[in-house]
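As a starting point, one isolated chain is supplied in structure tokens, in the form predicted alone.
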Amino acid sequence: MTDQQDQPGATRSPGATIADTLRSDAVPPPQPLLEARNEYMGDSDIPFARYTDQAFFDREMNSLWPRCWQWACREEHLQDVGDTYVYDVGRYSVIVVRSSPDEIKAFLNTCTHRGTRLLGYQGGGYSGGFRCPFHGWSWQLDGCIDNIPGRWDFPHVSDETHGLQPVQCELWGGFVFINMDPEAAPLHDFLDVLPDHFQHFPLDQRRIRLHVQKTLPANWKAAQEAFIEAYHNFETHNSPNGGNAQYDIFGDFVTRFIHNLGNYSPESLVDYPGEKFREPVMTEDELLRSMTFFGHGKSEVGPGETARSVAAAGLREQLGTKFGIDLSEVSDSIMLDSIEYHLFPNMFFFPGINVPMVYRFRPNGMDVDSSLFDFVILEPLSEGATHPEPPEPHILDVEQSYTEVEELGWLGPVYDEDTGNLALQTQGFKTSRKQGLTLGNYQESRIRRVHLTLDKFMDEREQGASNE
């Protein structure tokens, strides 16, 4: 093991590493999931301000929230000409519509008469165009003036000055791109590793099977956070598989981390000093019975088979019936493990099978303490299949348990457990004599990677509007 007082960040867990196992696997990865990129960025604390302060918070929504790229909806939202989806984050609201068979654009929800939020809902609608509900100003799909009431007291008033404002739109994957700076650079510049990654589980061939929202007592920054490392998986999931997983810095803007399953953390062997006891080794039919929260329908591990390859080829058996398509060269990893890319500020993409989710977080309005988390399962879509419509999303307050969502059967304990650190976390950062929370070098280096870009996105930005 390297001596970390040599090597800062250079330590590394115990046991076999992730590329090892992958290597191992009966079928094995695409090339991206062998790749292993990391950085030591520091060790100093994180200050709680940042996460608590409204002077910080209003700094983001200057700065950070009107510059970004962030995912709004999916095309599937907008399969018909006057689909519209309604994208709202923190005083912010966008429409995105299709406006054309082959086009979609994106707009501020305001009107530009008076200012009146043209649509007052969240989520997806329809709309033939855009009306506004205080003077009747009319807009059509593509933004252009339709009808202005009095049309005779405005000879000031044309498209160029006060069609509806528009918003920057990209598509990649199947999701639906906005930003509101109208300088900002091509989503391509932030995507980084995306595109050639996600050449080997491209997300524009699955459907949204089930999208839930809840809403959470934290800021959007911790509630990502808990969910940006495997390293809380030994307490909240009470799990013997935590330590040992895959954390990659591919740039400013993308990181992510490989958490095998169907195997266990070698620290979970190991009876430390001051530590409780931890399970036993475990046999490869004890790791296959582990799994069977799966549904791959197998309890033995036959000679010359590991839990990994049997609950493997059980999943593609069964999901590719289910799916009506051909998973046999899928690999164990993409079958089975918690693959978790990020995108900065706020979105997470998992190319697996099995663990198919995306996350969005964003903040509740203008509530510093408060955030909304998004997050879909996307399933695969059948050779030849065309998308459907998306169903609704289930909205789940505060105090509601995910349990409440029968779709999401085993799951929805755990997303409770995940979630259900947040308020205490919330109390314990305003509680604290110790003014700011300590990384470690490795395994929470995603989160640090965040809070670097978060700072150096807004200060490029302030230092550009200073000097225009």
The other form holds:
Amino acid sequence: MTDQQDQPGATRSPGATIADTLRSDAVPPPQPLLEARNEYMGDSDIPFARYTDQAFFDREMNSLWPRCWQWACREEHLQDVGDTYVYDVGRYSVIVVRSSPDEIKAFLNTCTHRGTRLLGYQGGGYSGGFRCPFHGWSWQLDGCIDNIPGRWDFPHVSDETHGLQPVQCELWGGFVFINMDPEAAPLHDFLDVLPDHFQHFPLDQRRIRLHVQKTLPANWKAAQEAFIEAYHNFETHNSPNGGNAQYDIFGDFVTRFIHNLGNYSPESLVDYPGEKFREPVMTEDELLRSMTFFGHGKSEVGPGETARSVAAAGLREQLGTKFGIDLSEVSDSIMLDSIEYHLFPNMFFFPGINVPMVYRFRPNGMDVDSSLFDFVILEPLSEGATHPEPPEPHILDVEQSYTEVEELGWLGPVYDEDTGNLALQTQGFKTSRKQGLTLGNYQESRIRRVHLTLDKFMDEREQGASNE
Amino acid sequence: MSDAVLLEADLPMGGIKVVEFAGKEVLLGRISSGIYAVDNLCSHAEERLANGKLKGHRLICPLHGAAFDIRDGSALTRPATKPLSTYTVRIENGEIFLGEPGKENS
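Having seen the form predicted alone, can you show the form predicted in complex with its partner chain?
And the full complex, kicking off with our chain again.
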């Protein structure tokens, strides 16, 4: 179980691999799910200061957030001309707007006269144009000046100098991405395998079913790292199936895990405490029953079947009817599994049908110890259907429970378990004599990848700035 | 003669309509939890809110983006700080009747 001396990071959990399981599924997966790619990136500790120090937070605020691509909203938030979405991250605020039937634009949310924030809210809104509440300067939806009261006093002002300040804006997967850096390379340069892989499970053909935004008591990186591995499943969720999850590093910007539901490998838990899930090993019928709350509607695993194949078949029927789409060709893995792609720095996309989430983590204002977690369920849209108006987000404060959001169902307690460790972790960061967190070479490799890319990203941009 | 302000069928889910009541423009909006009625003029700069949009329970002014909760008229975002007046809504036989809070006819 320990790394071989000459090949650190090459050791894997005992027991069946994800690829073994996927190859034996009744309906096989698309090619991208059979890819496996990981690399050893070192085993040094990650300093706690990266999560707790104001100086590091400030550096991110200067060299990360205003320079990186991040999704602000879904295209379905901007259906009519004038629909707006205000996206705040740290000290920055960006307006995204459907400026014409065929165009979405983005601007910094600030008046070009004396700097006042133009739209006070966050999230979805509507504007006939933009008008500053201070002196009434106004702009059209395309950012050009509409009117300046007392124009005679401003002969030095024109659209060139005082139009709203544009923000780069691109679409992918039904998401509207923004980048405040006018010099930033196109979004595509940062997506690695995502466009290729998600051809198989297009996210633009989905709609927002549910959006929950919660304040979490931890730095944005600690918060997202609570969701980036399945190693915690045994202890945090009392669940057997994190031990043999697969972790992929596709490049500097995109990583993935695949974590099977409906089966597990008892061997992967050999040195976990107690004999739970090993002695006795769960039967296929027990595994099927453990997934009853998904609503697969099946009660028994027949000869030649597995809990996975039965649950997947049940979900194809149930969810196919519910969504009005044909799921007959969709693989067991896409139907069931928790498959999670991470896009640097703070975004997660799940191609699954039963586990169809999107996450985004970002600083909560300028508080180094607090973050905002957007949790979105993206449900498949029946063919030819238009996107309905998205539901309003449920806003949960730090002390509120996910179980207060009834629509979350079985997911509510799971997310309470996930986020329940964060306040303790933040406290622990600050009391530790040891200076950093230690990572598993494989299971926690995605955490290391993000930190390495964060350093590289900020270094390059700071280097560029000092050369100018 | 009925003093109904609108037929219920003429106000679709998510829709808004302006009617005249008690000498004022009143905005009716329908969301999943019911039909609500508030002043049509923004409490901030008196823009007609019917030129804005209803998003869930948020009624949004097109001028500065101020949002009000259509259910109780409260101002949710700046620059609006004062609430909108609200009206009681009664539906009988598919017709919508309004009343002023605290008055007999409500």
